[in-house]
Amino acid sequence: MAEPLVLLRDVSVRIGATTILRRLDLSIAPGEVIGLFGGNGTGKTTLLRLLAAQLVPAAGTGVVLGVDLTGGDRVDLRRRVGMVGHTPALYAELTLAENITFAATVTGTDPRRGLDALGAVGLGQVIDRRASRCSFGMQRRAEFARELMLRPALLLLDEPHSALDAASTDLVGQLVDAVTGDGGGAVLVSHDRERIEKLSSRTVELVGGLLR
């Protein structure tokens, strides 16, 4: 049996003096897609940040892509995890092409793959437009293009369908399939239960910082 991509055991996360996540157990196998639900303030985004090695467990053990979250090479891990959050992580004054070329350079990826990915998400005609002049939906698609280019081993999407028009919503499934088809895994956070359940292998729910 293949080693899990994610293995959390009895993990708690505190921010300041506040415990956000409590005694979590979670495993994600290669090719698996987890739908993560929960009300506002239950810790969904905090869990994504933990998996992206942006936070360290206050208690318990956590291993993501073979890296111990408390003492492993978290810088290297961050390069292997793709995350698309609420706010687009693009450089506003750079064009879409410049943004994706920069990401390619930093990661040692052929930038031509990024330009091809921009075309694949329907942005091929606007690659020279500054990110600041793009709609939120266009910026979201550009971030999907970045992840299509990078093919992370673990993909984290926070409200992935937000700001996408009806013609663009299939891009979420295409991105997830591209990652899991390579043996990666994905975690999808959303209030849109119907759409996410269709994409997920299984679903879990955060209630008051506890995973059910």
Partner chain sequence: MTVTTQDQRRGVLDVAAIVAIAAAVLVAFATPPEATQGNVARLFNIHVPSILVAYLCFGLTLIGGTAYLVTRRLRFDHLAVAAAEVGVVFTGLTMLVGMIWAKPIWGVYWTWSARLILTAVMFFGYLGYLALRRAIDDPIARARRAAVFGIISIGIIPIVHFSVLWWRDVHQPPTLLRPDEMQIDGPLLAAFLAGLVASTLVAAALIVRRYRLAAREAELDSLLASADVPVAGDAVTAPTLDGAP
Contents of the next structure:
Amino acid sequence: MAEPLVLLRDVSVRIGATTILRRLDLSIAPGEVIGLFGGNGTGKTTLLRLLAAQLVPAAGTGVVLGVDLTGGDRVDLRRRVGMVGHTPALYAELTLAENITFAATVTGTDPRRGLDALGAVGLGQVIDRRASRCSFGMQRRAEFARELMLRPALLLLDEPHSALDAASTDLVGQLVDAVTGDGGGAVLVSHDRERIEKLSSRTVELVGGLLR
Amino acid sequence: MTVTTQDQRRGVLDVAAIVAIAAAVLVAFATPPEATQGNVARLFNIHVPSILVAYLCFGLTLIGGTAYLVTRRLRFDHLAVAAAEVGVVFTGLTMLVGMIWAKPIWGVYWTWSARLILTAVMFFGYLGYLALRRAIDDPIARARRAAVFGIISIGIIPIVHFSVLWWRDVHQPPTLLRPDEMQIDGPLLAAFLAGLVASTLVAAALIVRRYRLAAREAELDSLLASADVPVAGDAVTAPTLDGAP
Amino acid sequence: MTIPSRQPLPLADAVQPGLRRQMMAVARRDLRRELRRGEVAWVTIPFGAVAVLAIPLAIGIDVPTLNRVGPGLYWVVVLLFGVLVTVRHTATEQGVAAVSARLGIDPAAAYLGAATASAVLLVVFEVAVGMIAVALYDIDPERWPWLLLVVPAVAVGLALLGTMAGSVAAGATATNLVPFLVVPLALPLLIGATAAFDAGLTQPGGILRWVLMLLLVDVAALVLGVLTARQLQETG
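Switch from the form predicted alone to the form predicted together with its partner chain and give that structure.
Next comes the full complex, this chain leading.
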């Protein structure tokens, strides 16, 4: 069996003095897509940030893409984990093309691949528009284009369908397929059970800081 | 409640500090007034030991911060914060006592000497260190950032020191009665040493107490995290608006 | 439990570019963003100009006095308001932190790039406010050649210290923390710049040691910043 992309054992996460996740176990195999559900404030986003090496476990061991979350090279890991979160991770003053080109330059990717991806998500006509003048849905799509360009080994999507119009909801599935097709994995957080279940190979629910 | 040996040891330190203060006060007033400055000179028995102790404290903060970055053990961060807080108090005390001394002797509260400016910079620098700590919630992030800032500050402070020294060469302040011109003879030296011992013991007692407090806070913090206390999300319940008017 | 070893990743075909390339990309990004926001041009420089204008109103409008204290006051304004240039976008933007985190930019490159952009903007700030100070305080323009050394040296030092303090205080709840952390450490810049200016007038040989001191601050901040950059990034 191939080595898991993610292996969390007994992991607790705290933010300040508040415990968000407690003694949580999770394993994600290559090609797997996890649908993650849970009520408001149960820690879904926290779990994604943990996997994206933006938080450190307070207890337990976690290994993501072969990198130890506590002691490993987290900066390197971040380049290989794709995340599209609640708040658009784009520079508002820069155009969509500039945003993509910057991401390409600092990661050593060919920017032409990014511009192609902007075309693929339907933003080819507006690449010179500043991110601040794009709608939330357009910014979402631009972030999808970034992830299509960077091809992360682990893709984390927080409420991926929100703000997308009917014509572009399929984008989520295409992005996930692109990543898993390369042997990567994905975690999709959503309240929209129906849509997510169609895309996922397995679903889990966060209750009381634990996965069920 | 049982009294542990650790508590007892701490108790001894507290008692020693109090006894040392009393002894220092007695010795200070048993000695004759200083020849040129009179009774005001007695303030030096607080002023000089305070700044020496403050330097010692900031040294401990540096050691604690560096040790934290190397070992990632929070106990070194506790040492760093305990020493920094006590160091700031003693630096403040040094400046306050110095000002009280300076007014009758120099006629002003403050003079622009290199040493004074550097002391003030150090005071505000470490006040910044404490402000930084207050502004960061997460204990790990706080420990790391504070340690880094402590190291940066220490790196820059020698430059601040020399720049101020050179600057003072250019702006020569009026020559006044200076503390280093004071005659130190036997009894006055005894009073000074008594002050030094008392200050050191007080600082040590305060650091130990503050360290214990930080350790207790961390202990409480980890108990809250590991015990079967509900996680934050459990506090959010389903809305109950159904049937509301 | 076996911890999987680092996997060879065919997925990310990219090779991480070198430090200089990343640094330049970050600097270009910051300058372009500032060009479009215009915060330095429309807020910080006018704010500094108001400060230069306000001081004579407080200390009295006596031209010889102003001429004498003018250079010193100018450098105080540069120090206190220049810090605002370095913190211009650390305070508010969550999204920006998210991008940097996502892209895994080398922390040293991020530090040097951000400081480079800030240094360029600080030179602009110093020149703009300096011209206003020269006009208002009737400062002798004969001394200006020294400024070709002093202005960039102060800009670089303040940019490096400000960027470093910005990342130390990232995510902190107190908004004005960065200036408070920077200013005590940046006093040598103030002293050096002011003294260099005085020395340049009276004793041409004396200026050298002040310029060297400014450069010493720059080098110290550069080295400390690069060495601590990863520690600060890692806190996430």
